[in-house]
Amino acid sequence: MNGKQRILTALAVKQADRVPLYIHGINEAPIIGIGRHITDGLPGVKDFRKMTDSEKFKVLDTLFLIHETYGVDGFTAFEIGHEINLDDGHVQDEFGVTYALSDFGLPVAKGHPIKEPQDLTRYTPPVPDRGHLLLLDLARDRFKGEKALFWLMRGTFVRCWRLMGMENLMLKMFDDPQFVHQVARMTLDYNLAQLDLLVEAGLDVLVIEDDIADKNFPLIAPDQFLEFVNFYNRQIVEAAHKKGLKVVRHSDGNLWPLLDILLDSGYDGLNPLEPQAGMDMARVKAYCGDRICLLGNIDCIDLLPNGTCGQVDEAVRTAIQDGGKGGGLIICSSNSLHPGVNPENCIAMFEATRKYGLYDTP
């Protein structure tokens, strides 16, 4: 099997030739740190937005090379070029949300353009831009069907709180639910329009990236989740399935109070199974491993930054032992490979997946 076949088999909750390996997300620092083991001429660590064109090209080429060198079976793409620079420390996306740049990971949403219903009267929603799919195009041309192509699509909850502000969104669910539904519907229209472009570009797997929980519990109650979030995300799932895609639900945190809702929504995969949030691989596998593919569970909070390569090796072995029986498992970290991870530990995770992931054949 090639990587694409391996990933799609696992997402069908079937057994491939071996457990697939996947990188859900990766920041500049680990790309450069891992890349230094396999190539020369990499720039110093800095935000991609602040790199020269030649540095950007080198980092992207290194990202592809990491997937090829270490046998990563799926590649994650996302928007490029959808932001404008406001100043050295801030950018604004196509929705008009302002972000503060950070040296430690993703930019942080700070400016929210739709806080009250009257804001909608002077707000023009964006239209998906085909040019923002450049990374997907590059990956498709580079891997030529050998690896599954994933796309990170921000889901309803994330898009709404970035537009409205987190606290404001939660209050408006009770004080002005019609307003919340208007904003959610607008984000759904955008996502469905982008989905058409993604299918035309050759996508295999859609990831609805919609963080909804912390390590203790979901950020909103199940009733509000059903009404204001899942109602809209489920329409994306159904549309993607009609277009022949697999769909993965991404959320950090403790998802147990929402898990039955997610299972009933028809997702093919669940990611990233954060160990610190009670998403124990053996427990989740026993509960729903015959209904949904499990992606993740290798701790990126403590283990990948601070553990030893031997400890990483053992964690991968245990995850495969607990979750791999019968298929339906894809190994990746419990969130993105962020600037704090140890590159050597990431490589240990890649190598251990190949070491322990081979299924017995008759």
Contents of the next structure:
Amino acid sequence: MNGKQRILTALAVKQADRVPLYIHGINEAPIIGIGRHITDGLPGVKDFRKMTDSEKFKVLDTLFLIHETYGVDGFTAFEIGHEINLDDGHVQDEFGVTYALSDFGLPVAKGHPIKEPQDLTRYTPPVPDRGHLLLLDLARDRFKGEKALFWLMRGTFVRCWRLMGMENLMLKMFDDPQFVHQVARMTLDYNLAQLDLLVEAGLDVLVIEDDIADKNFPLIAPDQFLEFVNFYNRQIVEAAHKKGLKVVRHSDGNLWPLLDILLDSGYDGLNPLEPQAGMDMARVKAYCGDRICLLGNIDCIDLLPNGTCGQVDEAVRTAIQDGGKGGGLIICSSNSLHPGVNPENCIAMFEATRKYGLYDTP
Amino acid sequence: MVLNRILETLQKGDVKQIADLIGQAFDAGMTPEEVLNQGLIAGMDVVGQKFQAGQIYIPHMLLAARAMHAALDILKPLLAGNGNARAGRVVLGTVRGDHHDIGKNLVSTMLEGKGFEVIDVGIDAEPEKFVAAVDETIQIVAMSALLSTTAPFMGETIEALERAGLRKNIKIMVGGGAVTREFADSIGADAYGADAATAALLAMELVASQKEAR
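Okay, that's the form predicted alone, but what's the structure of the form predicted together with the partner chain?
Okay, now the whole complex, with that chain kicking things off.
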């Protein structure tokens, strides 16, 4: 089996030749840190936006090389070129959302263009741009069907709170539900239009990235989730399935109060299964059985930043033991490989997946 | 009883009705302190307990917080000069490099719901900003971090408070997505709040322990 076959088999909750390996997301620092083990000439760690064109090319090439060298079975692409620089510390995306840049993590949405209904009447929604799928094109041409191509699509909740502001969105669910539905519908239209472009570009797996929980509880009540979020995300799932894609649901946090809803929504996979949020692999596997493929669970909050390679090796072995039986498991970290992870521990995770992931009978 | 109705209305977040009920409480001869303690603070206690139990979620907390702030706007001028109405003063912020604020804001709301005055130093707050906000009236410094890459700045902030000679007079409380009890212990924090309601309860305990120590 090649990587693509392996991933698609696991997402069908069937047993491949071995447990597949996946990187959900990765920042510049771990690309460069891991990359230094396999190539020369990498730039110092800095924001991708601040790199020269040759540095960007080198970093992207290294990202591909990491997938090839360590046998990562799927590649995650995402939009690039959709932001404009406002100043050294801020960018704005195609929706008009302003983000504060940080040296310590992903940009954080701070400027929200649709706070009130009158803002929506003046607002012109963006149209998905084929050019923003460049990374998917590059990956498709590089891997030539050997690896599954994933795409991170922001889901309804994330798009809505970025447009409206998190606290404002939550209060508008009580004060003006119709307004929330209008914004959600607008984001759905965008996502469905982008889905058409993604299918034409050769996508295999759509990841609906829509963080909806913290480590304690969902951010909103289950009934609000059903009405304002899942109603729309589910339409993306159905549209993607009609086009032959697999669909993975990504959300940080404790998803137990929403798990039945998610299982009923048709997703093929669930990611990233944060151990600190109670998403214990054995317990989730026992509950979900063969209804959904599990992706993740290797702790990136404490283990990958601060643990030893031996501890990472043991965590991978345990995850495969707890979640791998019969297939339906894809190993990756419990969220993105962020600037705080130790590159050597990431490599240990890759190697342990190959070491322990072989199924006895394909 | 009108105080019970204030308590219930706070949970529903009905701003207009809570203002009407406060007026009714005054008409019935109740003092602003009684309305604050037996209506608002008691109401926010219930909100916190339900949140901790997973019976309500952040939007319901925000709804209650909005009603509480509206009620405090009415009560504050009438409570002025009465220091006993305040549980203490807390400096609160999200540490350097971290731009996340919803967790911090929830902690602020729950602290205010317990009668604390919160001095919010905002997001991406350098250690020096925390230090500058601390004076002899501050009992607690509370720090939030969502990212594991920014959580170490909690330790740096504690060190900055020590260098400024302020550490011995205050208690340190930490929380946020990247923080665990073990991490809190490792940097020398006095308390770890797993959620906003717990943080407010811990703040009460910390202030009580300070008073006992004196």
